[in-house]
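Here we start with a single chain on its own, the form predicted alone, put down as structure tokens.
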Amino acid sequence: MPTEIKPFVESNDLLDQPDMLRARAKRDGYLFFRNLIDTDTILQLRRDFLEICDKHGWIKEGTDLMDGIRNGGPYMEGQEEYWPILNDFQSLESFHAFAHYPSILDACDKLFGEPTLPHPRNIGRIMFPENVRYTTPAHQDYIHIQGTEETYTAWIPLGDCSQYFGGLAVLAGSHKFSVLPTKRADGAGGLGVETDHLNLTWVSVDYQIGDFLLFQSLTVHKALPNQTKDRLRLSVDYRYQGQSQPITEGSLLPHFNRMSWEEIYKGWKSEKYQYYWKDLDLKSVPFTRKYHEAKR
């Protein structure tokens, strides 16, 4: 029987009212913003990413380049088809200087009580569509991550994206079961978690352009599956945390530490956006493999 899934509560009319927006981020475990962003910035980002799949031979000969229609596939994260699109994204400076947008910042600020710290590691994603065996599972990104248990995961579509074409789905208010164990699974990170006997509720919605979602790190989320027969579906996660707060090694590293930052920065514009966490006072702290060992 497939999953109910209901609504996303927006929280645009908080974003004057930090107290009011704390106190829903620590009930429900997620912030959803419609509009947060300009439109013009996602789709130039798109258009980045599409280039990159394009070059690849990802993309159909003959079509629109920015309707994504696929060609080959489907591929996914881990095989050897997939690693020089991610190495490319990585290198992309639109990339990562879109984890620092303005209206991004300023929510992640309000939320913290403090100054944001954008980590650097950010992830791209490509969901090919007749994949279902390896959307995301239900997980929780913490023991991905860990450090503190208040940094934020904010998942933006590049582009409208409808449940039916493979969004992200929240259980709302998970984050309070604190740390669940693991189990194998298909997909992204390879883990996931039991949810039924949580007794909570699934929301998502069919995300427009510029829309913006930002969840807890304990907060359990999946994908839905790409159920078209032809588009690829890009996304991009970005981790956000208070400043103050504690941080692993591992967060300031590239996602897959695959290239050096020294590599990732050949040819950027700017400096803007490089080694700028070095600035800062940050308080490290040891990453844990008890989570991943638990596996069954």
Ligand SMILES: O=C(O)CCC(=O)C(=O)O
Given for the second form:
Amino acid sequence: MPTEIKPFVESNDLLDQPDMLRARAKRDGYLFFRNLIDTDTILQLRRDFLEICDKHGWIKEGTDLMDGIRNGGPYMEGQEEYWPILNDFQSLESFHAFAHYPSILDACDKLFGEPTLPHPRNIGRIMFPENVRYTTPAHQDYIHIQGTEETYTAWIPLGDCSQYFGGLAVLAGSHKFSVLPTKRADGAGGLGVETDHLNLTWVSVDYQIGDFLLFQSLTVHKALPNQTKDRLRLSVDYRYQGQSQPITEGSLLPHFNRMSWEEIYKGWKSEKYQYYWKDLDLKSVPFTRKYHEAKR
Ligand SMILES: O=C(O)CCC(=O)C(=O)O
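Could I see the form predicted in complex with this ligand next, after the form predicted alone?
Let's see the whole complex now, leading with the same chain.
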């Protein structure tokens, strides 16, 4: 039986009541905001991503680039075909600059009650249709990030993204269950968790361009399958924490660490978002692999 998905609670009204905003995040493990990001900024990033896809032959000839209609595939992270695309995303100045978008940082500053540190390890995703098996499984980000449980992920679709298109869903309240045992799973991250015994409710929404979701690192979340016939689902996920909180070295490296920051920054127009964390007095803590010993 398909899982029932209830709607997110919207939190725009709490942005001028930081105590209430924090209380809601503490209660639900997530905050969802409507229409806080300028459409043109997202469309420009969507275009940048799709131009890369097109350069690598992933867009159907004769179609409108911005429709993101796939050619070939499905391809996914970890496959040989995916790495050149990932390297190109990682080099995009607009992709890294967007992690510093003012209304995202404003929501985070209020949530943390202190200045926010955006992690530089930013992730861009292209999710193919007809690839249900590799849809992102239910998991917690904490095991991949560590440092502080009070790290939040911002998940932002690069365009309208209905549930049918494969938006992100969260298991409301699941952050209260600490780190759950992992099992191997197909899809991003490669590790999943069982959730049936938690008796919690999955929540999501038909995302509109400009919406974004923030969720705590212990909050269980998963993608819904991209059920379209031929559309690529594009999204970014960025991570944030309070500047005083501990962080692991890996969060300061590029995603998959395939290129150095020096290589990534080559050709950027501005230095504003390069190495910005190096000026801060960060509390570095070790990373443990103890959560990665998944059961089959
Ligand atoms: O976009 C996806 O399918 C996965 C995103 C995710 O798991 C995350 O942002 O932590």
